[in-house]
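Heads up, the chain below is alone and in the form predicted alone; it's given as structure tokens.
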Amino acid sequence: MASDPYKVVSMIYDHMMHRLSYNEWANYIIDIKTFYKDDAEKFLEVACGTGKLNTYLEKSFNDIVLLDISKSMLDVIPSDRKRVCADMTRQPFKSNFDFIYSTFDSINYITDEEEIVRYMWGIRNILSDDGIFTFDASLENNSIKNVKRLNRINKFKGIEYKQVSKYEKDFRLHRNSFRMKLANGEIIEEVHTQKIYDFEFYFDAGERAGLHVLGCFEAFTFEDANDESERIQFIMKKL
């Protein structure tokens, strides 16, 4: 049977990343809880990939529910968690959520404006009266800096990979190109495509969607981010 390429190339992600501290990432997210929405009780995580995030923060956030568009991801995650495939631009819930987060610049991977806004409404949908939704951000200039350090040969757990990368500047699109011979010699090619939107995007297309934004951060921090930022954090609730 084939090997699916979401869930190897997550794992060839999760080792790339190794440099990234998932308790640190954890860290902020449970302290923009705290500040913004310190009595939720209700969580969703989108984009939650393999659920390793989920790992550090299931102690201090009492009921997650986890999605992912990739079935073989979420089977990665305890069946004793609580699973939903969908695509993250339809939510398929009737309930509604205190705390909404996603990370690792998923929303990024929404390659069409009206997509977003028709992502963010969906968010707005199933946040309650005073939820708060929160998401990172990757900017150009995290593009620029980056696109050459992501080009890289290296082995992993018996796959041989390749990663290509290449930031568009004229369509805004960065793409990278993933090639991994498995230890059986299954090839296996993977190409992600990310759009790079203007900072100012994000607000318009939050306002558009009934949301207000509370704080714009540089990623990690609690400082005030703006257009030459490379990661930005955002925390928004319903208008």
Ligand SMILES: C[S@@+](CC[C@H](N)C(=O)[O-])C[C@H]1O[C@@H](n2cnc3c(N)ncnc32)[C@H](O)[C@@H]1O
The other form holds:
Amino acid sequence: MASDPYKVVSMIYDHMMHRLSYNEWANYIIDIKTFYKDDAEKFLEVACGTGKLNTYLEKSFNDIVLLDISKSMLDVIPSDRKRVCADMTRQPFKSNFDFIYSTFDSINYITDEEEIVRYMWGIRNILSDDGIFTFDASLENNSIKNVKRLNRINKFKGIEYKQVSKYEKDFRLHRNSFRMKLANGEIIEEVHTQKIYDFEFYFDAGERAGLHVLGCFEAFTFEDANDESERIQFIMKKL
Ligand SMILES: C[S@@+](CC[C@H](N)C(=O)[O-])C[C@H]1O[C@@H](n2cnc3c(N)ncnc32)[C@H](O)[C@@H]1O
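Show the same protein again, this time as the form predicted in complex with the ligand rather than the form predicted alone.
All chains and molecules follow, beginning with the one already shown.
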């Protein structure tokens, strides 16, 4: 059976996570939960990928639902976990969650401003009354600073890959193209496109979706972010 390019790229991203481990990322999410919604009981991870973060969070968060659009990535997660294959901009849930989180600039995969508002509106509608929504977003300085480093040829677990990374400033699109040669000789290609929105845009989008920004931090810290930041962490709740 042919391999799913998205899943292989995800494995490559996992491999690249040496600069910051999922363990540290999980600790940051736990700190946010402890500060803003310590009594949370129902959790939703949006765009969970292969569930890497969840392996660290499930020890601390009891009742977690994991959502992603890629079935083959969800298939990597043990079947006794609650997994839902759905588009994050079309939430399938009727029930509420106390703490909804999404990591690794997954929001930047939504490449249309109105779709971001729709996404946030969907989240708002499944948040409990004093529930918290937290996510990180990549800003332009992250693209500019890292674009060179992301052009590379590498090898891991028998997969040889070439990554070409290009930031199209005029369109504010960051494209990462992967050409991968698997251990069995199969060649697969995949392009990931992310939209790089303005710092201020997220505040407007949240407000339009009925969400209030409680905090916007330099990612992995609790220091206020600004439009020069590279990765920012939003904390939102219902208006
Ligand atoms: C960079 S990965 C991050 C995965 C995971 N959050 C992590 O930290 O390892 C982005 C994820 O967003 C998912 N994704 C992209 N568009 C989506 C959509 N419209 N709805 C749900 N998931 C989506 C992809 O399938 C992928 O798993």
